[in-house]
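Heads up, the chain below is alone and in the form predicted on its own; it's given as structure tokens.
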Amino acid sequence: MRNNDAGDNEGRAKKGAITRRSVMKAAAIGAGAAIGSGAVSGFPTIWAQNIKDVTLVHIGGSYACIKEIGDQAGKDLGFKIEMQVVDPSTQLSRALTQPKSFDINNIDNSSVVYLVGKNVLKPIPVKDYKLWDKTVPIFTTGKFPDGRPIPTQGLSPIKTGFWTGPDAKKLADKPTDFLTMIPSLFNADTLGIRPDLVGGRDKVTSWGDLISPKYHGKAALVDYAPVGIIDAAMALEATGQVTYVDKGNMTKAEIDKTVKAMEDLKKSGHFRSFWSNFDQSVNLMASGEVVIQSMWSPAVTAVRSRGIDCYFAPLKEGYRGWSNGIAPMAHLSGLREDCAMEYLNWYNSGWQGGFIAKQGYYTPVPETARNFMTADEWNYWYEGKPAAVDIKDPYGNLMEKKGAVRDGGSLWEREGHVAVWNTVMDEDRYLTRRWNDFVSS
């Protein structure tokens, strides 16, 4: 649906003509509050058949491309969403070499940098996204709700969220009328630990603990250069071994110092493993092979759902922040383009946000997600209040018992202490080469 066509469509409709967008608009109005509550209905038979035959392929990481989300979207919208889980390198390769092999790109905001100037993403007019005015300000203005500017180290959402214009040639350094993606989820990451194997939840308080001799042979790091290097830098800076001007955009000299320090640790046997996907991180922690590591919030959730104590430790130096978004691919046109926009508008309308909240993620439009959570779930996940009841994950598995408090507290207690964002550095190619040297050393 495109708002700028509304007037023309209405005029043509009055003359008896039926256009694709006017029909989709009329169907949406006729369905009322269908989004998030059941299949959209009301399409004339011929259009209902066309919609039914549409399949949009949505690719991304396992933490976001979840079958249940695609299934629910299909029920609500009347066309199919096929979720395909891929690792980051495969996803980037497909976007660059096979951009027509999928329709929706679910990417970390920093990964947009790799796609600038490649003509693979379709710009999204702000006016066509219905929930922009309800989106939290870290995406719309680059500020926290209290008015403080968000940190500038790394690639914050505001640095990669906008195109300079409808040609999608360059990223803008301030808000414009054209989005690179619809923000879909965000979080603030830290280190995962096994409290039962390190002596308690209060034993890890600094990023520096990741490289502490106390955990020799029991630590793990994510094997993804843009993220792993930040986790390493947070640890090295916390222990005073390396000082950075900007951890989110290191010089070659800073990269070399970081890699040398990590190579020395690796050769000493400090790291038990380097994981490259969600399941590996879960299994390393659940087995007890690793007691401290780079970790994602839902991986902590997955370990807990097995009845094993796992904790996302709030660290005094702050969090590594990140955000994800969904972007339509440039090849989309006609009915498939309209369906993609309907899907983007559905995505943050509530159901998806309520689902991912129970994995520990935040949605950019919290007020809609709240409608798909119980008051007790909202208070635990978003407000940081003690759980009034047992807390379960999206699949009904016990995560936390009554009385537990979320690691780090409320949304803005956690997100408000981000120190650096996931990033793609100016020296990205050099970093990748040096990171590979480190992993293979």
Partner chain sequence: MHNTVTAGRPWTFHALTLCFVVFLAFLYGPMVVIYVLSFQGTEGGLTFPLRGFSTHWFHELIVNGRSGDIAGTFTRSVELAAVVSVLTVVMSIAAGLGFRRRFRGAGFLFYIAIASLVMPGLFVGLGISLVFQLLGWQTDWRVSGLGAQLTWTLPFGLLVMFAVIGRFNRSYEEAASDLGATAWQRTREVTLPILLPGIIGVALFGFTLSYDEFARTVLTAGSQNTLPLEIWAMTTNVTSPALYAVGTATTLVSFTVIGAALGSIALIQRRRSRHAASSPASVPATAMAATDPARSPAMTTQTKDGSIELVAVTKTYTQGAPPAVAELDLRVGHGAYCCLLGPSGCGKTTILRMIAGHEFPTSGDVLIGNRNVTLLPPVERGTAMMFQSYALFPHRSVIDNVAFALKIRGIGRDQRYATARELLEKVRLEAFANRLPSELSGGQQQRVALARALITNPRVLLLDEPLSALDEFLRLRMRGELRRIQRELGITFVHVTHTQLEATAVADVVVVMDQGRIEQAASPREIYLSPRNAYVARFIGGQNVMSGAVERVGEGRATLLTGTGGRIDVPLDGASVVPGEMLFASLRRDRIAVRRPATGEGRRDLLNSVAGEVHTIENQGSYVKITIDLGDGEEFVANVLDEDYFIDPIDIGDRAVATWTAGNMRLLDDRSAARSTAIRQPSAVSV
Given for the second form:
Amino acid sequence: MRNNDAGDNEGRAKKGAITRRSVMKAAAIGAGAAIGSGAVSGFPTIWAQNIKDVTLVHIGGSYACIKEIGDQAGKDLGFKIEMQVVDPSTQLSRALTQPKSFDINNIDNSSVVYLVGKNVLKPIPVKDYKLWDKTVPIFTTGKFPDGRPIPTQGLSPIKTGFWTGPDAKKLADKPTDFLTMIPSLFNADTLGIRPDLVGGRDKVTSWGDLISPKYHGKAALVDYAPVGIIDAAMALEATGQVTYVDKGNMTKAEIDKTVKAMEDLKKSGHFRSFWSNFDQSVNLMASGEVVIQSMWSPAVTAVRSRGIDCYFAPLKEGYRGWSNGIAPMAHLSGLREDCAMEYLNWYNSGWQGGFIAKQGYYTPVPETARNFMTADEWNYWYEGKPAAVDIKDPYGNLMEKKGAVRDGGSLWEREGHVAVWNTVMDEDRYLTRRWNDFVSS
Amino acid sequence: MHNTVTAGRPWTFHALTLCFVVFLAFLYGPMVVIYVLSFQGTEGGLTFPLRGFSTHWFHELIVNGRSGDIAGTFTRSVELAAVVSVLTVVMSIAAGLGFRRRFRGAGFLFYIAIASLVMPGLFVGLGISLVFQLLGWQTDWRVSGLGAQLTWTLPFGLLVMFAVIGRFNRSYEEAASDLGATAWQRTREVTLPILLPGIIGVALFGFTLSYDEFARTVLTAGSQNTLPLEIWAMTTNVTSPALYAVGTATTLVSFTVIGAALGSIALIQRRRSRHAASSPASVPATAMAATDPARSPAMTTQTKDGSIELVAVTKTYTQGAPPAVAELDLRVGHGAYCCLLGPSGCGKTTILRMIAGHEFPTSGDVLIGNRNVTLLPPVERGTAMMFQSYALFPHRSVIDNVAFALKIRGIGRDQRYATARELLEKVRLEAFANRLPSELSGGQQQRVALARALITNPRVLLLDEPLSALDEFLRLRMRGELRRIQRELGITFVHVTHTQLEATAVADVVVVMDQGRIEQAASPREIYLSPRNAYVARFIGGQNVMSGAVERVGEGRATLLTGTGGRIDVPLDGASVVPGEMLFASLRRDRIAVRRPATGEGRRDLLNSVAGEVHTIENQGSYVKITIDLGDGEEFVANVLDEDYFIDPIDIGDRAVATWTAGNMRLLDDRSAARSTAIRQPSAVSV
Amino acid sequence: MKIRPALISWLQAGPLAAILILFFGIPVLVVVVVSFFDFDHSDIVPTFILDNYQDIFTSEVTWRLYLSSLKFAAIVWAITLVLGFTLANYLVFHIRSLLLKIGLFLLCSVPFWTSTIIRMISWIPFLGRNGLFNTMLIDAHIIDKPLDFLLFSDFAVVVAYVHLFTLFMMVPIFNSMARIDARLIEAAKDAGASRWTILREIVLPLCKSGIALGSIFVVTQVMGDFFVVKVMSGGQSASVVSALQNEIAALQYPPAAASAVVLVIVVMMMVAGILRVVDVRKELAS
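Counterpart to the form predicted on its own, namely the form predicted in complex with the partner chain:
And the full complex, kicking off with our chain again.
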């Protein structure tokens, strides 16, 4: 495999890279603050001749896989990043059936369980990831900054974050030295409402309102079993109709009870619609067809940016938390592998974090992102303080007027109240069948 | 668009117009809504009335490229769809042509195609991507994506081609091969142009289907998105107005493409018609002489001997079924006008097609000009065929039809038009040179077909029921015309007809056929004077067929006792018969005298006479046809000269006696069979 | 040299056969094999089990899904048939100018060059609760409360299907109608046949192959759809393939493969039924 010119080049490049990287590491240990200040970006660290010929294909969902981020990475690193947006199920199918058709896999942390034992992802040694120490503790130790352990219902970042060893055969249930992926963004979801149509922001305070007769014919739910069932379970648990041992990993009986209750609601005409993509959820809300529904945070923003009031209501039962990560694919080797690692290290070094913060997402390494945000932006997005100036999206479009406060408050006011994580259940086969029952009923 | 009320249009027309307009409204209604909404401002939901107007969404789409790589994926999708469309057309035409014959595995392949159509696209894609994974190949929109699209466009193309090719008249192709076209030329010049509407249909279908396909592409496109995939991905992060802008933009592109296509078609048509108008209307006399078909250099390769010989030719279409032509021998001399005469299904057309080379004998040989041509293709035989339906190429003008064979031979336009014009003059159609066949009357089409057949300067012209599509008047005129032209050219004509009058009017040799065999082949006069058997006598007409058991033999004649108890004398002409044997004889109808029975004449017939009640009387002008009911089922007719008849006009219902002299009786070959069923023997005939 | 006719046929059909075997035959074999496999999350376990099929045949939801899909197929087939036949009849027999014929035809096909996804969502602002149609009706004082059944309902699904598939019914019928000899119609008129009789006794039988082709298209497309039913019913209704797509999305390939195999068999039987009534191949090859 290595007996050709390209191989030789790669070999040489690798040597160079190692040298260069050790230097960087030394520098980082000595001057962590320097990196934090943003004065020194430290990139690129690979100086091979043929680096500009390298193109890495990064695929992921549209909310994370953003052309501007790839372009900026290319500028900083000297090789090309091609961003390709695909829908989540296509992405998983491609990861399984065509793993060589891309290089960087950007997925929901819960999806990792589908890739276990497939030799698709390359394990990432913790020592090669420079920003691990600065990462928020929910990813590194499974605790909130105040020391409380993160909830265990659903697939928490800890349950999906680590391999048992360098062979990447099994997931570990506690931190190890081998990461499944580099956490890249996270958020906490709740219900979206139309305050103007429900009678005010304070009218919806519980997940149970999703199934309240008050909103009969005006509610919607996401038509994606793993998430839809959690939203339903939050509502049913809140109204006391069903109790769960672990909403994130239901038993068959619990699934049955949940689906039965939902079927009854559906038959009574409670739900106006079930949505399966972002655009649908925005339209449902913006057109007033629906006043309360499962929603993603940017969809709430999209409705609001049209001048229509929409609110991501903080609820007393807590949020449904989720996170996202990027992982290099197993087929990478030589120079391309070095480049991929380089890219992972660049990813959380601040620019990306600053960019996605302005879309309402959190980066796992907030302190780097802070360097790429104004103080006003930081205060609004992370601290939950009223906006001192008009808040713009990364493209410069107006998002919130001066004085607005982020729904749910600061980072830890929101993320600290996660009740359950996005999940893939042990009974997912049964769940899919029952979800089909529900949809066809 | 169509609201000009045309006087005389039925109410159904207006009702249907209304339906159509409503359908268009249904089709475009929501589309128009999104065209409008794509210009809405950034504020407000998708509700009416709009709040503000802006090009923000187009700006986002095109200038910022923020919603996704629309331009790139659009180009990719168009490329993919174009390739799919071309491959679908080519493969489904080829397969459609192949499916015209029954071949082993045809049914299986057909059902594979149907199954392929039926399979949910998502699974075709999944299956392909699994196979590629097993093989260790990378999926790519140019390979696996393309293949995935073909799994549904091909079956559709095939079905549409079935519909188009199925109705395609094969005589067009046969006419082209007759005129010397090779398989490829035939395909290019005739088959494809006639199939053109179908081809365009398949191409459009293939393009439309694959351009916007999602389920099959999603797992097979490899690392690059096509437009529908990109739009699908867009729905996960952009809102409707941006998607509507994409819809508006692609619709604009569609209209532009359609406009351009229609425009260029119109342009080509105009140029072509101008071209046709400017083609030489008259050719200098010298040029005409030089391009006389009889002397045309391209035509001199063949010998001029147009004699035809069939030796023991048998043709069986279905194994086990009776042969269409059985052990047939026939010789037609050079320059003869031969008519094959018989009822439909008697095998006459099969013989014609075997001479032409459109069918091959199951056994036996075909010789033309003393050369065995049994397996030669049509063009090497020196024959030309004029088809029953004329098989004029509907997409070519009259002059192009006539000049077709010369075009195939690579003769320049001016020269071939000159030759064609000359032939058109010969059939008196020079004024119609630039018309399309559909713009001609039946008789004119027939003459064009004749001219087209003659341009190759054939030594044998084969005519398949050439006059059957014409009205009575034209038929009479054309049959004289055919005879004249045959004489003028001095080549062999073989003419198939089921009308004996037509045959006897034009032919040197009439071949009477029945059930795949020749019953008699002779000059019209000989057949008329002495038909060989009862079948010929009946078919050729003008004869009464009579039969009876031999009662007495002597003096070169036999006396028969008929079923009704009458006695008739039949000259034996050397044939030997034995008493008691059943004989058949024919009697010319115009050699019979009819009178009222003499008073006291009994019911009992005299020798060489019959008596009965007059059944019908038809005045034919120069003679009167009297049908007499003898009570034995056989029709007995006497044709009496009008002047004789009107001396004492006998009426229907009257009793009458018909008499003749024994010399007008002809003994027929049929013997000892039950009445009215003629015996047939294989008849070797030489003319 | 004379090549055997059967060989020529094979050469002509060869490329098509090769493509279909390569991109359909082999992948489908893989799918069939996978349908007998077991799985665990995304792990496909090569073994031989019948559980996947057992689940399908013992589950009540299977019958509901098929009932729902068949219901849509039947309704949409009937509507598109009537519409397609009427429109083709209009274009073929009532429009005399060829150019106008082509023009109107193209006018009908332009919307099909816009993304299906976009065409689908174009109905939403039209039929929605506060959409154009409801707004118009309310403004005209025909109704005083918006009609909810217009969108996110079976009605909306049927509307979208008809919108999508009528053209594909119309084209083959148009094709076979255009080939009917005008003299036949004249002959029937001479015999005193009314318009309706002509339609029933002459046009309809001669369009059989076109109707069969169109029906095959419409029925297979509706039976194979997951997208329209999902979007237009607002996820309230399901089809066989939408359930199957949920399984694929959850990476549960073996049960999805089994569903696909069953579906293909069912749809093949429907197509065989259509072909039994009208033997397209024979009809067309004669």
